[in-house]
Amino acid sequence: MTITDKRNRFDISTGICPISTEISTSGHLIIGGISTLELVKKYSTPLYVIDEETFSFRSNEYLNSLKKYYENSMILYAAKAFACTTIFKLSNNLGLGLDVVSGGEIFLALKADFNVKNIYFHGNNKSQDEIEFAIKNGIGKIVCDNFLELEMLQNCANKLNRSVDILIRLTPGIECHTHEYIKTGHLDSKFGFDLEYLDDVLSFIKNKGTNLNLKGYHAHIGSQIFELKPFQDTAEILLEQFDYTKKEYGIELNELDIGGGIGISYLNEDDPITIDEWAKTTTDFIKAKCKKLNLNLPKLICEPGRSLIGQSGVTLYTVGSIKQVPNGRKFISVDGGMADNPRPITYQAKYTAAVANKMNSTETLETVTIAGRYCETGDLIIKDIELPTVKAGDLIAVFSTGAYNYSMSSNYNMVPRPACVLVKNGKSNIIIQRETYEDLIKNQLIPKD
């Protein structure tokens, strides 16, 4: 395939497309070395792509920058993020911890073949059942968020007569500019034990939780953040708890884990910070400090999803019907929306977009409302946004929408969830398979009387 020269009206190398982008001299966008029109063809749509170029790319990038700078570490994926068997497979694979706030995700973990060592199992409102399943499997780590979940984890943990390695979530009481739903870190939040009843969580370990090994403290301060200093800031919170723990408990602590939260580009205006830099200052701060507190240095735990899978996913959808409202917007409307992606009704959020079968259009640009398909008014995928003349049967591209979108995604309106393909190197993949009208019912029942 003949591909053109990159500089074209739409800029494919600002960060926001997959790495493997590319545009055909007939103004195809292809992903993974494919056109995305012949992937329309093969799998309809909407659709889901994910380059596994990107995804290892950036699984690489935060592997080696933090091995650069800091000896002893691991990178979990997030599975919140996008989680499914494939992805998974291939953080494994690529030497990647795992980050689960479910059974479910442990489940899929476990269908995975994921190394149970390397899981670290997350969430405000654990389960019984969710607990004892995890130390029946034996994940590698439980991060206790409750003092409810203190006394189920020692009494799963006794009666299954097993010994448990946890960390202790934390509220460190740091706010960082991101969206008021996905701040996680502040005081007045659902996670973690504030910092004030630390000292009845070691009491309840040191008396009561004999199944129980203390191994760390955990925080996660929130998601989409373009800042370095609030990372700085956490590591320096719970590295004077590991202090204090230390000196009035006599508890070494070996396990820091300071979440994940690192922003990516949406649109061409954000500026996220690079893994690099965020693993260089954040590990020289944390070396700096372990050496003023006469700590060792503890094993670095991160949890990125967001800054793994986003940039590696497009969704692809088919125009359908176009509104021209009377000195009003033009809606182009798709045939997805909030069920395949709920984040810009949810939180606002931005998207950059193309018209995947004219990339390199000369057009004049007109303003148009990417509206979808779903009965609600604030079904808009993207609000104005800038695009060459569109028409029914053209192809619209939204970029980076690998993370929270699937896993967010719905049956509303008893539309079945898109399929999701894996492309890479010319060759594309089915890794979630189209829902159809009959899975949408497998579950219901009518009463016999």
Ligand code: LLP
Contents of the next structure:
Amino acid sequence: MTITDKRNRFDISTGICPISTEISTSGHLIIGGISTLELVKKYSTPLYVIDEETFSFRSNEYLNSLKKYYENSMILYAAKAFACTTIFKLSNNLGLGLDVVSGGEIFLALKADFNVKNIYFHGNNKSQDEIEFAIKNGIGKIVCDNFLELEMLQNCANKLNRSVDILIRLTPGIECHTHEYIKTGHLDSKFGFDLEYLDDVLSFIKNKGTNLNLKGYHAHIGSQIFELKPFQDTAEILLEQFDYTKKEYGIELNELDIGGGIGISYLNEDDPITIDEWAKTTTDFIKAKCKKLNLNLPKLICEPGRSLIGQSGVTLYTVGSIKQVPNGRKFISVDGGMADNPRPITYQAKYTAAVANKMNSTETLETVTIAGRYCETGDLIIKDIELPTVKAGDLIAVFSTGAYNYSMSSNYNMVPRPACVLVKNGKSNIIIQRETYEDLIKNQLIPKD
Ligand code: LLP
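Complement to the form predicted alone: the form predicted in complex with this ligand:
Below is the entire complex, every chain and molecule, led by the chain shown above.
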């Protein structure tokens, strides 16, 4: 066991915790005005907690910063980060649009009465059924990814006698510094049309795409980006294609969609760019570039997911078995893990945690590893974190779990998914129920013979 002489001074002001986070005098972690101990008493663990105030704050930061620097703009909430009816409703009410990538996300958006005009449908292998479903329901824009889709879009639109607004997704060939699996805009990516094929796309639209209205170009270069430059590089490449399209095909485009949002803090040492500096530098660049190319300023669209919902989420776990390996690690096992948060095992993602019932502890910290309950050696939520001594029954809070946790969760080992509770001003409401054993088997059938 490694003993350090550091004291537990958990800093709740670093952008890792929800903005409503407080610590009670008795050392309990409070989110949305409610003690996490109360939440656990009422809803049990593991429990996803979403702080409504943080989500609204981050959304308004994006909406207001962009409006301040660039009037004609729209922010889409990237549904894949956390797809849930209540969050869709909140997004719609805040004035966000929605980026969806499947028939299922469209279905959820319809259930949430989302304004369909503000929905953009992405995806690199949309099915005929999904395309028809989107067109029939009047989904605002379809972001076309490939030649098969271009044909399917024209055929479906023709069959349904509709005209469909589309954006074309381009692969700009930009490298950004993020995990290999969450990069998308580099060459040799499965997403979008390489620039070499733009003439073929435009010829198709001009000659065969009688039901398709090309509105603009889209690119998404990756997620969890801490630099400003890649956003400018993306805009630059797209605007150069606006210019080319106008000169060579006489088509004036009006929508510039620069993809996902900025990265967020998972660790104290993370230093993400701010929404305001992102908005200012990106829009300054776009205005200058449009002036240089003599283009009208297009509508600017951005689709953040992680930076809207990530910081709002905290996952609460109960500590169970504790194992000290002789001359090795101390493993603190909790009642969740890779099935409710697959990011550590998938991307070696790092997180910060605290002991939610011991936030004021001044005990000496020890280095421990928070392990999941799933049958995989790699199911470790946080390797080598310094915590006050914990015992079975203590409560672990893992921060910044709002994005790509619930939405990527599974039932591995036949464990029901946790519940999700929305908190605000001392009130809590379940927005996703805890799964039951019956839920786990409801689709399983035994053949009669
Ligand atoms: N737009 C498109 C077309 C995207 O593919 C994505 C994310 C976004 C927007 C939202 O990006 P964000 O603002 O959240 O960075 N599961 C991975 C992240 C995958 C991101 C996929 N696309 C993770 O947990 O890190």
